[in-house]
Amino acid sequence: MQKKNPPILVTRPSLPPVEEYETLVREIFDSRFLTNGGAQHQKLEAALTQKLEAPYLRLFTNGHLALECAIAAFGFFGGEVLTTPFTFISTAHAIERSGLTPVFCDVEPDYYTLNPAGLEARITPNTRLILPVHVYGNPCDVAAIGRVAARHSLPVLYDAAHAFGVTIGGRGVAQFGAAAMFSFHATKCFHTIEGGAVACGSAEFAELLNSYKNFGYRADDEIREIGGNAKMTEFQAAMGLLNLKYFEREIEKRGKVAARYRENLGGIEGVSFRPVPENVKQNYAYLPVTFDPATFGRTRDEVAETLRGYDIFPRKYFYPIASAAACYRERYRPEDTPVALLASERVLTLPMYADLALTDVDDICEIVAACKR
């Protein structure tokens, strides 16, 4: 097999027609208004509520500052947040730059999600908020973080960086926890070329938020708390606007790149795919393949680095875990989460968007499947 040209990425944004963008950017010079929540911003915002089922939604320039901004709003000083090692950095950076301290739990074996049974040992009286992550779009076991919060009194704030679009049992995760974020990056299934956004279930949270991506500027022009700046601009909006649109189409098509793996790769020993979650509509985020290298005979890193021979480009996401970056990993022990620390070594993502060709697909599984011995 030749090499692939162009190169395979792990992802590639979707893209609206461009004729399409061009029509809302002549919109926006038109009112000169390119930010402080302009009317693409209004209107984004208003559609984003209603599709994610949220009873409030404030938007951001980007995920990380939403999530850092979502945090401040809790309005805690010091104290320790529970969250999970196998996550984007971006999760224990946001904590960490709040003036909070991660506290790592394990993740559970199946979908590599915050595991429930393991909360309750780490809770303390400085346990201040329970941050989990829907990882690569799958949810969270979210009723049972509910009840171990519900115990102890305290908030959940969900990381659903992963998880736009996805619903359990017929609801939109924005609607479990006290507030949720979502990340609309580049390379997310639905995006604002950057941006992010915080769903939350209350008016007061969401003036907060308001108020922190603000400078901390109030409706009334008080200024109340120490924000900063992390408004989205027209641009993005416009953008995010257009993506939503032909959002269900994207997410129709990435699901046939997902079966297509699954038909393929799924007989051979030593290669698993997560589980498919009951009663959840999935957005097929990424595609995470683990690799048991004493029955498949090779390591994820040899199957990556063959890959690349052949100008395809995969991502060991997450590696490592947050625990074991170095500006955190003087102070923790990634072994003391082993699930979380197994997954980092042995999960590989394989391409995976929406143009993704089924051929390439093919392709990419039939040299997966000639690394195994």
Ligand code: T4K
Second form
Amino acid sequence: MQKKNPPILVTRPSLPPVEEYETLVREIFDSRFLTNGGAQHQKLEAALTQKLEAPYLRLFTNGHLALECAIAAFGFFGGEVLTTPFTFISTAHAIERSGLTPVFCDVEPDYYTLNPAGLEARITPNTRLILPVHVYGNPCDVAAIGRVAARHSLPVLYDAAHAFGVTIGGRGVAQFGAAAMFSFHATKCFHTIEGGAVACGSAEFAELLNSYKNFGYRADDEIREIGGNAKMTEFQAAMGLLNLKYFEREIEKRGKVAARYRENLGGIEGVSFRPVPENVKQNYAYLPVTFDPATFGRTRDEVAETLRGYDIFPRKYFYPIASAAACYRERYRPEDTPVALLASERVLTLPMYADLALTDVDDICEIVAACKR
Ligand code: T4K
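Form predicted on its own already given; the form predicted in complex with the ligand follows:
Everything in the complex follows now, all chains and molecules, and the chain you saw is the first one.
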């Protein structure tokens, strides 16, 4: 097989027709309102509140600052946050940068989401918050996590960066926990170039989010919180409005790509996919595949290297786990979360995007299958 030209990257953002974006950009130019909650922002906030079935929703300039503002809105002064190390480093950084301490708990072996079974043992008088991640868009066991949280009167803030559009038993993921953060980065299945949102269950929390993203302003002459700047611009919101229009088509196309991968690789010993729970509507945000070197005969890294030889660039999301990152490893032992550690050594996220040709999926799978020993 020839090298891919152009190369195939792990993802490629979908874009609306450029003429449609031009129309909205003209509206922005005419209005001279570029940021700070203009017309596009208001429309997108209303549309996403509905789409995500969120009681309240506030937009942000990116998912990371959305997470930091959400943590700030709880108003803790130090303490511990139970979270997963098997995530993008943003989750741990948001906790640490908020003056709190991440306590890394292990994930469960099917979905790699926070294992509710291990949570209770890690709760101390200093625990303030549970911050699970719907990693790859696979929802956490929200019922079990909710029960642990209720028993100990702890709030739950979901990092739903990957879970836009995912529903559990017909209910949007935004409805679980005290709040949920979504990322709208260009690499996500719904994007606003850079962007994010926090959904929450109370009007008061939503007011705090507005304040923390806008320097603490409650009114022109009233600065109540020590907030920062995390506002979404009109150009981002316009992109979001158009991408929202095409979102269902996006998911349909991604679903076909995911099905083709499963069809091609599903029967190979040593290759496994995350199971799909019956009551979950997926968004196919990522295509994580786990390679067991004992039965596949090759390591995840060897498979990645082989693909790179064909100019196909999968990614090791999420390696290293947060507790093994250079900035955390002196304070943690990655072996304390063995399931997460093993996942970080075995998972390869293969290219996944709406416009990935099924013939390219077939080629990727052929190369992967040929790695087997
Ligand atoms: N929590 C979790 C669980 C998260 O996964 C994330 C972000 C956050 C919180 C924070 O949300 P944000 O603040 O980002 O909204 C990417 C994304 O930048 C990041 O949003 C995402 N998670 C993370 C999992 O992946 P990188 O450093 O891997 O991105 P990069 O630039 O290497 O891009 C990946 C591939 O996409 C490349 O092969 C190139 C391609 N690409 C990328 C961009 C930006 C394009 O083709 N076009 C583009 O415009 O972090």
